[in-house]
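Read the single chain below, which is given as structure tokens and is the form predicted on its own.
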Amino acid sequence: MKNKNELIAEISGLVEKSNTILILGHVSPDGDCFGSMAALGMEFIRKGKTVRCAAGDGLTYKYEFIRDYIEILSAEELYDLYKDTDFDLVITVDTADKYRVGSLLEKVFDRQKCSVAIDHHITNPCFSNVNWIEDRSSASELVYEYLVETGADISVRTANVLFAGIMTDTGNFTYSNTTSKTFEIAAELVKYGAETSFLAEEIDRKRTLGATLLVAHAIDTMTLHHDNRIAVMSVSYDEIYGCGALPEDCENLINFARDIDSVEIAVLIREINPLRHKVSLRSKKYADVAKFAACFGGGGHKHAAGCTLDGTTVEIKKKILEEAEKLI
């Protein structure tokens, strides 16, 4: 197995020799899908390379700043255009599996012939050619410790995007994947010039009216189960709209049912369509929703980690329970 700097190296040495570069995010893109990408995307470019970059369905609400950063064209913007493009290499970030890239990028990333994956995830399978795993609290340290180790320009916008990634999927370093290392990272984008106080408005304190009226609906569905160790929320796709928000601002709801101090386990069941929904698992202190995850295909981390099934509502949330119950 490769160490950490023969794999810098290895990706450094495919980077210098593409001219043109595919950066792939995840399905329901975060901070740290957008941060990273971005980061790598706008070091590339200054390198003189070509670069394209796509997630989901683009930047959301609380990451429009980046808009003025660098272009990030959603799944289908990037399909129609270059569906049948061959990129010199595809590099994915944040990406627990390949088919997380979801299925119109899935099928571009399968037609190129020089694949990097650099994720946290530590059930990655090691889908590409060059595979960077490391449990870390997110891709933007890896990504962070790339810039570093190859002599990048880390400018403002660099530290910006980067402390982004990091602030959100630490739950603003309050989450136990926040390591030592993590508070240097941070302390080392506040020297290059990270505005945490514009960030932190941005991402945490801007919300609207419409995700304000989906907190409230998210948290009159809860209910609590075996002691009220196990907290369940749902939300529907015409729920969401109905409140006036959109699909991207159920990212953090979940946070409503685990900060209720009783609970070990909460979950948030999010309808795709009727018969596919998207479920969210959170732990605090014993239980490994990794490995609950991947009883249903999922993955992620031992503290927050997901997976897709089919079925209704209630059928889901009945399956979650059964499993939950084994972990309390």
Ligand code: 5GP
Contents of the next structure:
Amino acid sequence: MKNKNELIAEISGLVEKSNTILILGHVSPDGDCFGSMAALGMEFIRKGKTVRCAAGDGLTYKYEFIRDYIEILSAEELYDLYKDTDFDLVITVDTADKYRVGSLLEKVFDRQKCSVAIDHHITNPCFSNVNWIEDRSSASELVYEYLVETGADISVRTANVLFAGIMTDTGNFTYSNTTSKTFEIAAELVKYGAETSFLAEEIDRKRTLGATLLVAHAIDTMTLHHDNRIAVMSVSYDEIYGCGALPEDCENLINFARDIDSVEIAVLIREINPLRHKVSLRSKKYADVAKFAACFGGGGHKHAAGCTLDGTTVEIKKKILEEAEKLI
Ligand code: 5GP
Ligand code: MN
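Now show me the form predicted in complex with ligand 5GP; what you just gave was the form predicted on its own.
Below, the chain from earlier opens the complete complex, with every other chain and molecule after it.
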């Protein structure tokens, strides 16, 4: 297996000889996905490359500030414009499996000849030609190391997006994936000018009225099982829009279940269509939800994972509860 320095050298060699670079992230993109995409994208543009970035529906409300830094297209926009284009290089970031880019971007990915994956999910099956997979707090940590090793210029904008990525994937430096290295990198980013209170306000605090009402609704759907050690919430599109919220406002809903003191496993079942649902899983101490999700074709980390299942909310809830109870 190649070591980190060899991987970074190999990736930067590929970047050097590429003129056109496509950077892709996962569906329902989060702060780490946007942060690692934007940081790499800005550096490659600075080097004179032609860069396109795409993930999900493009930038979401909390990450609007990135719009001034770099363009991040939606999967649909990228597909419409570039479905027949051969890029010199495609890089996926924060994307635990090929299908996680979504069906449209997967088609674009599949036609590219040279691919790199930079990811921090150890369940990643290494679906690219070069795979830098390391068990770290966030893909943004890896991108930071890439930029430092390759002598990149780290601007305030780069520091902001990478800090945003690390901050969101570590739950503001509180989850067990936060290491001394995470704090060291965060401190370096602050030295480079990361605007931490601005980022906290934009990403953490600012919330629309609709998103606030959705929190109340999601808590209303919560059921508790097995001595209150398992909590399950569910939301449908009708409920999301009925509250005046958007699908992206589901990003942190699961924490309201996870944070209950008695809860070990928290589950959020989110509608994709009435017969297909995204399941988010969180655990606190002992349950390995990455293995749990892998049984259903998904993946992630020990304490935060997900999968997508066919069936109605009621059917999926029954199936998930049967499995979750074995871990309790
Ligand atoms: P979330 O519940 O916030 O969407 O995801 C939690 C963690 O699990 C993230 O690290 C995410 O990348 C991973 N994850 C979520 N859904 C899937 C999935 O369907 N497949 C894989 N491999 N990982 C997933
Ligand atoms: Mn991540």
